[in-house]
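What follows is a single chain, given as structure tokens, in the form predicted alone.
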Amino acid sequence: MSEFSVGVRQRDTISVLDLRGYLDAHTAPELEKAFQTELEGDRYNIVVNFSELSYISSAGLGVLMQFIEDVRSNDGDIKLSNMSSRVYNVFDLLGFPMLYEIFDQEDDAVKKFLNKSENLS
């Protein structure tokens, strides 16, 4: 039985989703629910931290694709951080670096959101 969990925390105005475990077709609905909760709460600046994620399947990648349009149409974004080289290779192979900003560290992704907010005010 594969295990997966999503932790959600706030850093300033940014939601951070901490993924842990094995993200596949059986566990992807949990990530989907986490994104849905953020959007229902009008939180559109989202960082997904992959530091504890050991595996991602196409179903997990599909969840990210499912929400990006809604997030961006509300002036938000989904930024990705802390990927292992194995997880990053999957994203890279499928061209995700052209669609998403991917950061080595969560702090850098958060700063990118905060700098954008400062430039708008």
The other form holds:
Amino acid sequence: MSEFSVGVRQRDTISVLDLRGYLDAHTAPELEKAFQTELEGDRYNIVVNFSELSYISSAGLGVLMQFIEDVRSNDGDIKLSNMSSRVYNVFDLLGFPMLYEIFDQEDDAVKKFLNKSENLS
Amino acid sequence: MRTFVSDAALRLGFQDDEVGQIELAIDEACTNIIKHAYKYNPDGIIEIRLSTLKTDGKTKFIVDIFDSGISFDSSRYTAPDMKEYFKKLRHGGLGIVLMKKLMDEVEYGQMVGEKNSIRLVKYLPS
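Starting from the form predicted alone above, please write out the structure of the form predicted in complex with the partner chain.
The complete assembly is shown below, putting the previous chain first.
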């Protein structure tokens, strides 16, 4: 009953992961694989777009926690965008906005990365 | 399983959001059973029993979940401080935290017949 998929797009130096469907303990390994592929390719600027995600359980949130340290120690970040209120509520209940930037729109998350790299150059 | 529970909750009068919360809490409970009690053994059986109780002017929707795997010792569990959790960049162990936030009561117990049980309760808003 796998109703989950991850698509990956590149926007400038940023990888955008498009999540679709139902993210639970059963499907979380697919997201894990997608993150692993990005990290193995030294791509540490990641936006996760949740617009097509209808459900998330703690297993999905666990995947984000699993990679954040590695990403940030390589000067990157995982930014989140386009959550439905139902998905956002799960993040909010556990206090995830303390650790992750959550944007209404993917463009704003991408801009934040681009502004940062402009300031550095 | 999901339809079974959500149909019952909807019939009782819960709103969509609350039904979603109940579904997620049950998902977390069952995920913990599969992972920790049965160690992913596909032969493990999970039994779910639904009931309602009217008490103190409240209607309680009660979900009892039973398994015959390794028991979870809830007396040794302390909920993580989420600030510390994020500071130390831990992962895992969020299922129980989430269940407690989504439901009004979460109680672990052991029943006669050597089955483990967890009771999740949601109050129907009056």
